[in-house]
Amino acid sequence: MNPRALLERYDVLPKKSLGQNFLHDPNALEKIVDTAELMPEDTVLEIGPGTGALTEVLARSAARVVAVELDQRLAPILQERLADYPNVTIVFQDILETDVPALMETEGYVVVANVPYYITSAILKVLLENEHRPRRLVLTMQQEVAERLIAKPNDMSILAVSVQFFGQPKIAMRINPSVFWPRPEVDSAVVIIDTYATPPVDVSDAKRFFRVVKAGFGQKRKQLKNALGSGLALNSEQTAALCESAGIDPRRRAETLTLEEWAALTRATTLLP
């Protein structure tokens, strides 16, 4: 059912605050499923199910779904429509406080979700931060976002270090607004994102690699000296030898450092006195 009516049927307004933007249709969703090539014994996470399209495609590919949702209105339209899929799970919580690997005790789950755009990177934070991470990401988000995940160097940000340190990100389709409703603003995209067993660089310890990272960050536009001096409390003489120890021109700013060099300026913060 269109999500228009079915909202109307249960007097629901969508809230823009909750970044709510329901995605409908059903070729963009079977799209979106393929896209995440789940076995049938897999379990998947779907963080806001919306008015569960989504969640009903899912449920017919997976042995399980268990569903993440703030919005505590939209409970009899999910129960309704899912109510024919005994292998669907539906949790009334943020997904920011929600204790992932508790909830998720399945090794190598999949996540599949249009998540809301305006915590988009604090989703990924609580995704990939931690030690019982998804084998894989299927995620609808802003294309703007999209591309940011998958920069090189020269156009490197914070979170592109940081998804990429913890797996493969690639824009698999880029989708029209009009499958949404209210239809947003804003182009959206489908990110895969294959996570690393590993990292693919060698750091010992990843606190303090990105600590590192924000350090370098920290200050837009200026260089790596000023920036780490700054974010590390290092003196210029220190800054000067960790970066010369790293092989980096201090004089470099962070946008165009590799993930290699990050974490050799990692390692060359263990050197320092």
Given for the second form:
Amino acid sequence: MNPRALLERYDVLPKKSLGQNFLHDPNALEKIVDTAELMPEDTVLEIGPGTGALTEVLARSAARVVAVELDQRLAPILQERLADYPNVTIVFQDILETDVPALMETEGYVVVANVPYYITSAILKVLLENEHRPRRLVLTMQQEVAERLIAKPNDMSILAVSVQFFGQPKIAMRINPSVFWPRPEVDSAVVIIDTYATPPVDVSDAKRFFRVVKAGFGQKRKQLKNALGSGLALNSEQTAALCESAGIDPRRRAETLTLEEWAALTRATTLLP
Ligand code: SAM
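What would the structure be for the form predicted together with ligand SAM, rather than the form predicted on its own?
To see the whole picture, the full complex is given below, headed by that same chain.
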């Protein structure tokens, strides 16, 4: 049954504040799950199962599905729809408050989700900045955010650097707003992120790397020498020495740097007197 009819039957109105745009097109659901290339032994984390449309397709393709939903009003709908799938566990809580590795009880799980768009960046942070990262993420998100994730030097942002430090993002397909109900005001895309076992750049301390990146992006459109100086509390000689030992022109701006250049700057901070 399509989500609109299901919700009406249970007298539930979709909440915009929870990013509730439900996928109703069976082809779109199948294509998203195909994109994940799941193996029969996989464990999947779904964020926001909603009325269970994607959950049902996932349950047929993986050994186990754990779905975390914030909205308790959807409990009877999910219970009814997923009654025949003993491999599905629904947990009613906020994904941002969830200890995901403890919940998943396994390494190398896969995340497949049509995420609530208002917390896309926060979800990426919770899942990626974690020692026990998923092996792959297949996330339907706002197209504009998807494009920011795959940005190249000259258009980089903290979000792009953070995601590309942990994995390789690519846009698998665009999704037409007409396959959702209610129809969202923005275009959507499915992004795959395959995570790395070790970071793609030579950094011994990820926390230090992110301190440097945050400082660099701290002052919008400022040259690196100013942004790093104020963000890392360095004087102008120290900032000049830092950039020189990393081989980077201090007049450049944060959005132009490659991951390798951020790593070089991070390594150079360890040499500062
Ligand atoms: N998976 C369903 C589908 O594709 O039709 C629903 C996707 S809808 C875009 C996002 C879902 O995330 C909603 O069911 C919403 O209630 C849920 N959600 C919103 N905020 C959440 C949070 N903080 N933690 C867990 N789920 C959340």
